[in-house]
Amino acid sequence: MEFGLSEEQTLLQDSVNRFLDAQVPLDRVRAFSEQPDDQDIWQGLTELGIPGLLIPESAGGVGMGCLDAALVAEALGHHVTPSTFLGTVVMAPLALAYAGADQDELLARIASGQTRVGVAVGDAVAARQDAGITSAGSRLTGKAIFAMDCPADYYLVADSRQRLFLVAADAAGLTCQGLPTIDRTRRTAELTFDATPAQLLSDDPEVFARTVDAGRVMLAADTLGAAQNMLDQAVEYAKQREQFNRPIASFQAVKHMCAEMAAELEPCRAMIWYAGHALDELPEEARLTACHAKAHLAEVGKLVAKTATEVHGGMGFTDLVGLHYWFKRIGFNRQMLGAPELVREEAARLQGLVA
């Protein structure tokens, strides 16, 4: 039995990274952030076969697993990619997937880069103000608040009762309105159904929930990538910085802080790779198993991210430094499909430890 990463599985995170090594430096972050055009970044992960990783081989994909693409978002948070994957790539393959949906034309053309999903779900998680959508047969009326992935051109939408549907961006009675949030590398919207058309997906509360573990479980890898990222600039700015004419690195305060981090993120690596793991291959497992690691990495990625901005001193809080990007990334991903206090009262309702 093997408990690390295949040969596959580790050549396709490095190819990723290389990609976006090259790709997207701080400074294509930045412009991201003034002008939100990703195309270009697009294109190199459609050339890699990113759209396509959890469709099925018949349907134009790669075919891949949960595991796989964790290893992709963990990536992509490492680098704060400012891209879609969340919905295009995982949650609306997975939905059609677990509806049983017959979908190959439109899954072809996710996989080939030409079709983008965005995902708007997080209301049905937990309505917040006058946000929720209702449906009446194949119409959706109603708000979907920090809708991800937009604009797109088609939404995977759920409504109050955890119905899932797909909407086109075209359809009657949609509006999609820039919805800006902390994170600057990410676009959500607000999406307003006024009687809208729409095709079912499936009226069962499972497939939607387990389209939500996906979710969540992509989400804290990306914070596991951004965390990474920033202990290892702190780390490194630990080792340059001076004071008192020596390397604040050599300082006992400093050395704790940076261990701390180091203590707390690399345990949670093997907790992403199991849940992915649970999501392809042990579905009894697979909801509690994302809920633990969604919660767990939004604490630990919290402290990470206010820790590595200590150990950077006045220099945190720049621009030129731009630790924010990952600060802010990090703090969406804690909120996203369940804050860490929602996730844990659902882990427990499902072990019988609340009534």
Second form
Amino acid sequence: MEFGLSEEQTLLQDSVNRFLDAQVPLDRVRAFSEQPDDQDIWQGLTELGIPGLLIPESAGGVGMGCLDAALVAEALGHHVTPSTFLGTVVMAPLALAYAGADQDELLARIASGQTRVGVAVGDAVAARQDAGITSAGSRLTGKAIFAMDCPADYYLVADSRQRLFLVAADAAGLTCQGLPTIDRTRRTAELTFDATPAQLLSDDPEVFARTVDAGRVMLAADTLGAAQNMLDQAVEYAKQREQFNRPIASFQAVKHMCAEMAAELEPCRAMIWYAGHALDELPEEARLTACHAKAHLAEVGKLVAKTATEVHGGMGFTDLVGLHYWFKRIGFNRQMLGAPELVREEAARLQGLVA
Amino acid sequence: MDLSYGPEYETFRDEVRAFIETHRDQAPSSESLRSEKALAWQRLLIEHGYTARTIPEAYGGHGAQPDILKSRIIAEEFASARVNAGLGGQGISMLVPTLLEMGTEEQKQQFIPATLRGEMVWCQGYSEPGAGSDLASLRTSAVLDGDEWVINGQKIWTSTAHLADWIFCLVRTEPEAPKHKGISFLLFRMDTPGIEVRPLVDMTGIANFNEVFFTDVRVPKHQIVGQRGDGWLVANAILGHERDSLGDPNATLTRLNALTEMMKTEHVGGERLIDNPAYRDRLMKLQGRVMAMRFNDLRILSAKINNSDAHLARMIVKLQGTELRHELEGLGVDVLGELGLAYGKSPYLRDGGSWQRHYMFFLGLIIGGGTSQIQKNIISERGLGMPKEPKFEKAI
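Given the form predicted alone above, produce the structure of the same protein in the form predicted in complex with its partner chain.
Full complex below, order starting with the chain above.
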């Protein structure tokens, strides 16, 4: 019995963290928020083999698992890394694998970092009144809002019946319009389809659901990393900042805020490990743990984002310290692919608790 | 990640299950702890190594090598079969490990076997009215008079004092020394003249605790564990044991399942409780939190097997575990509406009134065993490296 990370997994996470420590300081994040170009970061991640993480070795990838991917997501969240990940590295390769699609050529291009895949499945998770996609044969019509990892070379798209399609960026009738959100470390877009030719990957709702499960665990892992960094920053700031002739870290009011954050966050680490492991190895538990990981990290992330900002006092509210990048990233992770109430209702339904 | 226990352990699990199946008729219910049935069951469990497992045979234990997974399997199987897993109490869980570490050979022989067999019941005399979170400021005094300690003072929160044969007690023996260095750890009989036990009824309506008063209680000089003035060190070795056991997520999971069951069967306005979306969301929120604490528990277990310390993961268990349990029991009260008020011998009790009783009892556990606020001090200072609050100089 071993509930923890292997040496290989620790090394993987360390190598990503080292690269991001060196190449993605806060100034780089700020620059991206003005000029959203992540080519240098993606290049560095490609040198570490990240694009092919979940792609089999036979298709040019590294052949690792979802727990490994969650560890990378945690590192990316820790550094509020402005880079494609969720669609290109996780959801697209997994959807292709779950669908049993014969796409080795595309997978090889993804693994080499040449091809990126955006993901537009949010409307199939929770249908909006002003968006949604219908399919007729292999043609898509409608609008997907809050597509992630955009613009890209391909898009993974779900229609209103949770059928998954792959669409080339240059397909006829497709437009991609950038959509600003509060989180300026992620690139989201609105995709409009007008009888756009698409390739059906799977009409099995289970393939869609498994792909979403993985996406949820990755968003939760991203929150774990981001929240841990906010807590670390808060503790460090409290030790430096003096008022009433003593570091504010010596005031019980401040210490207890930090202890509460740590007490909520620490069990989340084990939860992410388990949820990542379950995606690969425990099919019967995977969906329920993914739902709970997504919802629970959303709640703990929200608490940490608020509390860590408060520990910084007025500075936390400014752009100078830049804490708001983490605050907003945690907010993004909370709302995407199912906000906590929605995901918990799904957890209840899975257990037959909804009439 | 490897969540399997492995074939050796699965065989062991089968053995434990077979034992429980064969012998469960001999197990006492939890109410009859001092009965001959309970004592016989305890002896049987020791003989098979299902309790007192790693305590040397020379002291009446089973004498097995420590094996964390086997201990875990035993606990899991007895819990899931709802069969009494042997005697607990502060003598077995706290005094025995302390004596093994700090006691003299004579003390080990005198106290450990009888305690394990359930023939010698103990209570713990630590807290005082003026010494709660600041335990080291305790003032019950022991003064040496010839070959005897003469003890005067008062203890409080002393569970099982009314049932105990003996007490392990912290007393101040060196009034001139700094407060942590003036304490000694004494053992004495509860029927010694000068001891008065008064039950302390708490908000649940039950006397879970007592107050104990000492007036010129005379105790033989040699009934001390460790040296004079070492009592704080001796006591701290076992306080760690106590904290580890408060807030166990597996017990909380059992209650979560019971709550889910009740919400599926109990109806209000023709609807099952679980059909109320607000209640359902609160239940699911708790399920997520229990899940996180269970995985945290597995992480701690795995670290123990590897002889490492999960540090922060372990440090937060008492705080998070007791708060979570209190909140879970509170949802049980809330979903019952007016029925959540029924108490005592009310004909409208659900699950025997356990939701109401536990909701209050677990508030007691949030406070007892190191309050949540003391836990937060420990987490911030030892876990996060934040400085202590500056100390006030003694009043002028």
